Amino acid sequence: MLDIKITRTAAPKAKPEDETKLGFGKKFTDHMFVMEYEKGIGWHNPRIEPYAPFQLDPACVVFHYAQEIFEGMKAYRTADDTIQLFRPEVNAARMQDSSDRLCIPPIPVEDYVQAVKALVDVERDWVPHTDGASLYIRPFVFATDVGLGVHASHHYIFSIICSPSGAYYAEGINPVRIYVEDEYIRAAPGLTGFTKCGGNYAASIKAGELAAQQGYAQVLWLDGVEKKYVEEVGSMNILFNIDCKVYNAACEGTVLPGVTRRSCIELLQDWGYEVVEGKIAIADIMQAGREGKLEEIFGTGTAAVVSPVKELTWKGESVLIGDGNIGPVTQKLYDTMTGMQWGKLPDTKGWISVVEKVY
């Protein structure tokens, strides 16, 4: 167990007065968690301290070779003022997988969860009270060796920051239009597609900007070898409901194993749906759309939980999904997931972890 030292700020920030205007990732809480790593010593000096900039050398490895990883989570306030997390141990395990690929020393799952809970406990007054709003949690690790040689760093910082965030669907769930990208690629076998590292996101920006210019909300990526099989969208996994079967790209090295994706699949299987994980050709999806068999498409991720899709465009052809509104399976998943997260439905899966008042 970590021996976390706590130094509270002497100048607390004013809490947001209007939680309907929080946005995402724009405001940050009073404190942050920090812990360092040094080769030969290991992870040490865990602490919670006032939120402040890091002082880093211009030759710091992370600036030049992008040796860093991160996670994304949320804390939710229930009607009885309980603060809870959703499957934090799964995020911790995924960060270990990212660590292994990026040659970063792993953080034990129990230490990761303890650090997250400790910071959220200290910042519990920052967890929004408004329905649908939450406290976004960003754990991240970056290399801090000074020097321009390309090698795994011997020093790292693990930090956690928090940001109160508004309801993703402030005005209701609006299905989005998605553009299928067939020029640029997001990942290829043997690379870092399955990790949560900044380089994956940086490489996706160009295609996302081009899609946005044409009025699309997201990019659907195809595989990096044949450019034939669907993988994931810009910031989410994606699932296809075709003839009452739900299809999803397998997480075999090029697709991020999303926590929300995994949870939705478990729920779908509990409800009797057949979920097929494997290679899904974009041509087959478009054909299903032409034949009226493409019943629903939805993305899954921490921010939106589920995001319905109303239109898919590939090589100049568009197919419309359903009547343009959120489908019944997507709606049921959204209601069930958010119901558990905000304590409106019982946690039948053992996914909820309560943040106890310790600090």
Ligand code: COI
Second form
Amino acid sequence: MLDIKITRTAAPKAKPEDETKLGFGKKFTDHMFVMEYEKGIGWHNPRIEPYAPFQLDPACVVFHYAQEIFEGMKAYRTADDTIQLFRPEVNAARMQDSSDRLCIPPIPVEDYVQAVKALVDVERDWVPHTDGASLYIRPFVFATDVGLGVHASHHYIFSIICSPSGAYYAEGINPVRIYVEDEYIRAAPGLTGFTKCGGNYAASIKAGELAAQQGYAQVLWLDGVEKKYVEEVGSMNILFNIDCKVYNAACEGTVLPGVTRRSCIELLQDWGYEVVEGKIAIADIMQAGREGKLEEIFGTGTAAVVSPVKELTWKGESVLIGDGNIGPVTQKLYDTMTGMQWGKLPDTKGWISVVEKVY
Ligand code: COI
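Alternative state: the form predicted together with the ligand, after the form predicted alone:
Now the full complex is given, and it begins with the chain already shown.
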């Protein structure tokens, strides 16, 4: 159990006035969690302190070799002002997997969850009251050794920041257009695709920018070897409802094992849907689209929640999904996930973790 020292800000910021216009990850709360690591000492000095810039040496490993990982979570306010998290221990375990691949010392699951809960408790007044808005939580770890040799750092910082946020996409729950990327790749076997490391996202920005110039919200990545099988979208996993079967890429090293993805699959199976996890060829998806069998496509992610897709473009051909509106399976998943998260539906799965008032 961490002994977290709390220093409260003497200058609290004004809370957002209009919670319907928060956007995503634009404003940050009053405090942040910080803990350091040094080889031989381990993780130490856990604290919550006023939100402020880090002072870092320009030769820090993270600036040059991107030894960095992160997570994404949300805190939700229910109608009776309970503040709750969604499966925090799954994010903690995933961060351990990312740590292992990036040679970063792992943070024990219980310490990670304790740190997140302590910060959210201190910031509970920042958790939005408005439907659809939540407190986005960004835990991250980065290497702070000073020097330009390429090696695993001996020093790290683990920090958590929070941002009152609305929908990730400007479109909100409205269906988005997705561009299937057939030049650049995001991941390949043996690389870091299954981790949440900043480098994965840095490498994805160019394709995202090019797609955005053509009016697409995101790109859909194909496998890095044959560019034949669908993998994931920039900020979410992606699932396809074809002829009442739900298909998605297996998480076998090149795809991020999303917490929302896993939860949606469990719900779909509970509801009796057949869910196929495997190698899904983009050519088959386009063919299903041409034949009118591509009923729904939706992305899943903490930030994106459950996001419908209305159009897919691959090699110059576009297929429209369903009638262009959110489909029934996507809507049911969205309603069930957000219902549980905001406490409007009972937590039948044991996924909710309440942030008790301690501080
Ligand atoms: C999340 O969904 O929490 C993520 O981390 C995706 C992010 C790139 C916005």
